[in-house]
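There is one chain below, alone, in structure tokens, taken in the form predicted alone.
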Amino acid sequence: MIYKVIGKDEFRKLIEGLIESNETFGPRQVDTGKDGQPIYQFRKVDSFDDLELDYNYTASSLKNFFLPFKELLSRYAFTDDDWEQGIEYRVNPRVIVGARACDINALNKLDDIFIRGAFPSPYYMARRNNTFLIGMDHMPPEDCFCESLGELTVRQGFNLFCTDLGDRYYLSINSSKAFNFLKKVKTSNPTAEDDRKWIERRQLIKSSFQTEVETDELPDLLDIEFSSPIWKKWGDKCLNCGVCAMVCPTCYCYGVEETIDVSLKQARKERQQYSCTVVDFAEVAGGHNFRPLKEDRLKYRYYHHYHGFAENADQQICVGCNRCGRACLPGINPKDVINDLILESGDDV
């Protein structure tokens, strides 16, 4: 890792240069919530002034840029005695500005599955490799618990990460591409005073978390409380809508559909994001459903996030952003569910 310091005027020049030559996305206000607070999303920007870098959080995550809700995997063309398959996963270079540490860590977890896993996805890899990612630190929202999961700090998976020192940014440079881009603007080596301010900023962010969740023993606790009535308590509230998976930065379950044109001359194969809380997620041919109960579907979602399944065994994939808790209509919040399991375990003892 290489470290530099850049004034905010020079940083503006850097971003404007990237916007001029690349499709660029960043945080923008798209609406206002019922509480009067702004709602942000990562959207296309045409100038630096479009960016709102002091945003608190975005309603959906960066996952949508790498795992679209629906994507075309292949096309087929049939003739009388032959057929052709068309596959394309080219992506034009793009820039994303303003990613938070927990969202970058979420992408690192997806990298373990879709790049370094047993069955790498060329579609995901193409999007990841052609995205220049600029991260920025931030003061945590009151319901965020990424510090409890160790996701406050990010060491990989980005090109450039910015720590706000007031009138300048402390830059962590993690790629040769970022280093070369920075040659076009004025930067300097960090001084001892810059290092001191960087440490103070990191300590301030860490001490500002208002929500803590005990997750160290959670994998074992999930096994112990596998048949707990807590799952029915919260499962009864679940609407099976799947919005938790939609906004989650690490949910990656999907289904594949093949559609044949009525002419029988064309077909296509598409992948669509799915959710383990949806009623028919575990339904198989013949109509049997391996998870017919809402509490079972909710339970396995928590198992996947805090215990791990085949692709990410023993790895917690939750990063503590609490998007699922904010988006859940009946108010199912990870902190509340986990605290209930801890209390239930204590009662058992």
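Residue numbers count along the first chain shown, from 1. Just so you know, these numbers come straight off a predicted model, no measurement behind them. If you superpose the two forms and keep the largest set of C-alpha atoms that fall within 1.5 Å, you have the rigid core. First, how it differs from the form predicted together with the partner chain.
If you fit the rigid core between the two forms, you'll see the Cα of Asp167 move by less than 2 angstroms.
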Given for the second form:
Amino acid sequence: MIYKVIGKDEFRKLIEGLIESNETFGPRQVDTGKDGQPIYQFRKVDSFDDLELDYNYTASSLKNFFLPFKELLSRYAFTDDDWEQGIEYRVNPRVIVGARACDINALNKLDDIFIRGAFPSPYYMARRNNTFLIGMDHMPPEDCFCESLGELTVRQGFNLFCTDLGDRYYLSINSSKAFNFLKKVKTSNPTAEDDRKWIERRQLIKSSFQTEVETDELPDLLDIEFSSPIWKKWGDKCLNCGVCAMVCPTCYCYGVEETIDVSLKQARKERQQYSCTVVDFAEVAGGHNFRPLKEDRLKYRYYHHYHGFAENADQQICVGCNRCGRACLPGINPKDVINDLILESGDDV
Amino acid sequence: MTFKIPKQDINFKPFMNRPPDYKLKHEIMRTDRVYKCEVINIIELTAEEKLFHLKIIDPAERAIFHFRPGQFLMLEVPGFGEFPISISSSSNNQEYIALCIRKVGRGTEILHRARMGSRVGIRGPFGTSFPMEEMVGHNILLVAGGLGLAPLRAPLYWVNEHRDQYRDVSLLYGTKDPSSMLFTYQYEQWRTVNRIRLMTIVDRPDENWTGRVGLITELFKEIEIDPLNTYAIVCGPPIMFKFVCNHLDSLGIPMNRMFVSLERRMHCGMGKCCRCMVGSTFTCVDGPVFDYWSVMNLKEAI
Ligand SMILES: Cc1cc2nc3c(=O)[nH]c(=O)nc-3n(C[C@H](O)[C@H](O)[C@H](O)COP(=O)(O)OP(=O)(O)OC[C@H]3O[C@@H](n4cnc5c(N)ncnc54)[C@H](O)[C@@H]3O)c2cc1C
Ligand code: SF4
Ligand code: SF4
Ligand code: FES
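Can you switch from the form predicted alone and show the form predicted together with the partner chain instead?
Next comes the full complex, and the chain you just saw is listed first.
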């Protein structure tokens, strides 16, 4: 990694240059919530001033830039008694500005599955390879717990990462593309003073977390407490709506559906994001459901997130953003569920 | 000042002369591409099940398609859906692939309307297989319930083609009623030509049935099992293989010598959609064939 320091007005020039020549996305306020707080999302930006880089969090994650809710996998063109399959996964280059560390870590986890896994996905790779990603640190929102999961800092998976030093950014440069762009604007090598400020900033962020979740023993605990009553307690509240998985930066389960065009000449095979909390997730033809109860499904979501699974070397995939907790109408959130699980296991002994 | 990001395309060229190596990054391309097949034969087995013979049309693609007994493929009926099906033919058969398919939902329903010459697609093969080599020199006990005979046909072909390498081979097969019994036309050949001890049983007999009546576990009363020299392959509904495996376990067959094939909902076959997960394991990648020890250690397996 190469490090540089850039003044905020020079940084502005860099971003303006990127916006001018590429489709660029960044945090923007899209509405105001019931509580009067702004709601942010990643949206297309046309100028630097559209960006709200001080946003607390976006309601949806970056995931959908790489795994769209609905994605065309292939097309079938029918002729008399035959058909031809067409596959397309070209993506135009684009820029995303202002991604938080945990969101980039989430992408790195998706990379493990969709790029480094057994059958890499060309659809995902095309999107990932053609995205220029600029990350930016921030003070943690009060309900975030990425620090507990070790996802507070990020060392890969981005092109450029900015640490805010007040009037300057301390840049971590992780790609030759970014390095070459930076040659055209004014940057300097970090001084000892910059380094000190960088460490201070990191320490400040680390010490500002207000939410902590005990996750070290979780994989074992999830195995041991597989039939714990807390799953029923929390499962009973669940509405099977699937929103938690839609907003989560690492949930990636999907379904595949095919539809025939009204002309009967074409068909589309599409991948659609799904959620393991939805009732028919594990239902098979004939009606048998391998996870018939809400508690089975909710437990499975936690199991997958905090126990991990073979495909990604048993890594936990939650990054602690609490988007699922915020989005859940009945208030099911990782912090409370995990605390309950830990308390419950304490009762056993 | 402008900063144009260059476009990066990934490889589009299909591999034609050998199976794709998905581990090689520079080769990654159409993982969703199907091999186009023609239906060259349809055999009606029961009111609900048909056996389809599929021939991969492109000779080069046909030459690179190899599978092992127990593996499955994703069958694509363009416009109607894609679903996993176990391969029911010999892994030696370079001409066609046989699939025994029950009509249960949208995709399978449409497939049942296919005629000779209809064209479908396949992806795969996917998943784990039965360790046929490891079983050499031992007795083999095959236990199937209902449609569970379909995934057993590939290992059965293997055994028949290498019959002298195996000792006693038994096939215990149970169905709900006589009319749902599959592949009845092959029983005589299996018994006489392949020296397989084949025993059948039905739960609900009809007036013509003269054979045994009861649950599949009844059949164990009639055979001697040498637990330390036997490998077992069990396929059928979960409740059935649980009973059967528990029984075999009580006889003393080591759990890592009993194999089952699990069934779960599947949408990709490639460890991506997560629909097939059992606990933290993918049925499509780490299965569908598991030894019973692994199954016992899987959360939510049975
Ligand atoms: C490893 C494996 C091997 C199989 N082998 C055979 C076989 O040899 N013969 C046979 O008749 N059936 C087999 N099945 C079951 C077969 O896959 C289902 O009957 C089939 O998916 C039903 O699809 P459908 O479109 O008709 O039903 P729908 O209810 O319309 O299903 C929609 C989709 O859900 C998924 N799905 C639904 N049911 C199942 C299921 N039971 N298993 C997996 N996915 C499902 C599929 O992706 C399907 O496209 C096997 C299943 C698995 C997992
Ligand atoms: S958001 Fe909450 S209610 Fe909806 S499925 Fe997830 S846990 Fe259940
Ligand atoms: S906190 Fe919730 S939404 Fe965020 S990564 Fe973890 S499971 Fe996903
Ligand atoms: S079938 Fe999609 S993960 Fe197994």
